[in-house]
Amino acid sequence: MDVVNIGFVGTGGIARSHARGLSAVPQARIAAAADVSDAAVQDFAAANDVPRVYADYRHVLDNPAVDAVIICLPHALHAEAAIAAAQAGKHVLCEKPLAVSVAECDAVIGACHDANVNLMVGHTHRFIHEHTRAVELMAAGAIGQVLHIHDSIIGATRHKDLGWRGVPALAGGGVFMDNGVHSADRLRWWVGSEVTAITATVGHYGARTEGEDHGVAHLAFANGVTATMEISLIAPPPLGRCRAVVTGADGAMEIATWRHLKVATADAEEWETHTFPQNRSQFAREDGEFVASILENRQPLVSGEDGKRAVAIVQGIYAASESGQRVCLPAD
């Protein structure tokens, strides 16, 4: 196989981001797409020169020309589509979260394993330059032993119509199952360990969503690192941010997603700022990794197990907030 033929399941905004990413991957071709909205799938096909379009995604899975699928559906529909794709022999890139429960994640992972197809989860933050460089610097000991990370993803979207993301039955929850799952995954990646204990308070404070729109969680990792996760939709525009501050034994780091990476040693008087090229696409790198993993017959860098662990953290946050008690997770 020299070219991977991709089918899209869902053609909304995130699908368009993936299509732009794939345009930079010469070993990939979009062969088919499906969406319940005829207008959406026709627009997607016209923009991306897609030869086959359908109203029912199962027709994408039945198409023998399709080698792999990218699933871009509401969260609660991920598991069903991913399992069906695996059973049809298609490799799977599923947008985050992998599913809306650990049990569903296990079912997807099992189906892909049984079918011997690749499963990758769209945790796109793993492919952002500031993040990958931060991991390299932490591994090299640039700030010494990592002690604590404060991670905040604050969306100034109180008055925005969130569409299906504002409906827990489709989204699997509120802002923590949406943006919080990004934080859960990147914290695991940065720390290099698993979350073992969680305390949290989340609630609804006025954003246009039926689910939680703001909250804070405290995470303890098996290797002794701690982290706080602040996820919100209710801030005014000046407070909007996607930023993490890492405290180490010998320095600190500020990771401002899509902006910069700053590092300071313990005795530094000012930050050392790392900047990166503008107009860069993490989707090109993410989709390129998915395609490369298929062509090279290897597992992708972001696995189904990674997706499951992120969902388990979010579910743990919900359980801790609801019970008011500390929730423990297995480290293995």
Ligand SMILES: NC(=O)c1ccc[n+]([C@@H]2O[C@H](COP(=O)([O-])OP(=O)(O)OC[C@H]3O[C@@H](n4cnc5c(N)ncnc54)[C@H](O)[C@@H]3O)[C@@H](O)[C@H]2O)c1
Contents of the next structure:
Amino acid sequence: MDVVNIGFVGTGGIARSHARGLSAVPQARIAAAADVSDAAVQDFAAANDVPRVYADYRHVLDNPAVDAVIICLPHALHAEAAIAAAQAGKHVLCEKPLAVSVAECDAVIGACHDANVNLMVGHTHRFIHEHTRAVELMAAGAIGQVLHIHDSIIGATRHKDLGWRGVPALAGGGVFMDNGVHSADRLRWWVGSEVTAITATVGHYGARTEGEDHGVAHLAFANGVTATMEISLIAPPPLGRCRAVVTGADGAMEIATWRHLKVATADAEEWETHTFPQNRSQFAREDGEFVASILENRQPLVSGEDGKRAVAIVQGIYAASESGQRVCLPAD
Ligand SMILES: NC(=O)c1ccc[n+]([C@@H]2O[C@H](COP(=O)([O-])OP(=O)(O)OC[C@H]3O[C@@H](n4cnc5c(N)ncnc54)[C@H](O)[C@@H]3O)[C@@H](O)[C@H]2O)c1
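For comparison with the form predicted alone, provide the form predicted together with this ligand.
Up next: the whole complex, starting with the chain shown before.
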């Protein structure tokens, strides 16, 4: 195989980002797409020159020309589609969250393992330049031992109709299952360890959603690092739409996603600012990694296990908030 033929399952907002990403991956072709919305799938097909379109995604899975699928559905539909794709012998790139419970994540991982197909999870933040540079600098000791990270992802969509995202039965929760799962994944990656204890308070403060729209969690990692996570639909954007501040024993870092990376050593007077091209090219790198993993017959960079760990952290946050108790997760 020297080209990977991709089928899209769901052709809404993020599918368009993946299609743009794939246009920069010479070894990929979009072979088919499905969406229950005829308008969505027709627009997608016209914009991306897709030869076969369907209303029912099972026809994508039955199409022998399709080698792999990118699942871009509402969260509660991920597990069923990913398992069906694996059983049809298709490699799977599933958007985040991998599924809406740890048990469902296990079922997806098991189905992909049994079918011997690759499973990658769309944790896009792993492919953003300011993030990968931050990891390189932390590994090189630029700020000494990492002690704590405060991570905030703020949507500022208080007045917006959130569609399926505002319905927990489809979204698997509120803003933590949607955006907090990005934070859970990137914190695990940056810290290089697993979360072992969680306390949290999440609630609803007025956004147009039935799920939680704001909250704060405290995470303790097995290697001694701590993190706080503030995820919100209602906090004002000047607080920083997607921003992490890292405290190190010998310096600090500000990782402002889609803006810049700033680094200061312990005795510095000023931040040193690193900037990167802001062209959403992370999708080209993410989709390129998925395609390369198939062609090279190896595991992709972001595994099903990574997807499951992020969901376990979000579920732990919900359990901690509901019970008022500290929730412990396994370190291995
Ligand atoms: N990685 C990122 O940065 C990022 C950003 C946005 C969204 N996402 C993720 O992408 C996924 C989709 O989000 P979105 O923003 O594209 O949502 P969306 O609402 O724009 O698109 C979802 C599409 O799925 C279709 N659909 C619903 N049920 C279907 C079914 N049974 N069969 C076929 N199609 C069906 C809808 O008609 C819609 O076109 C979610 O998991 C979301 O969390 C990831």
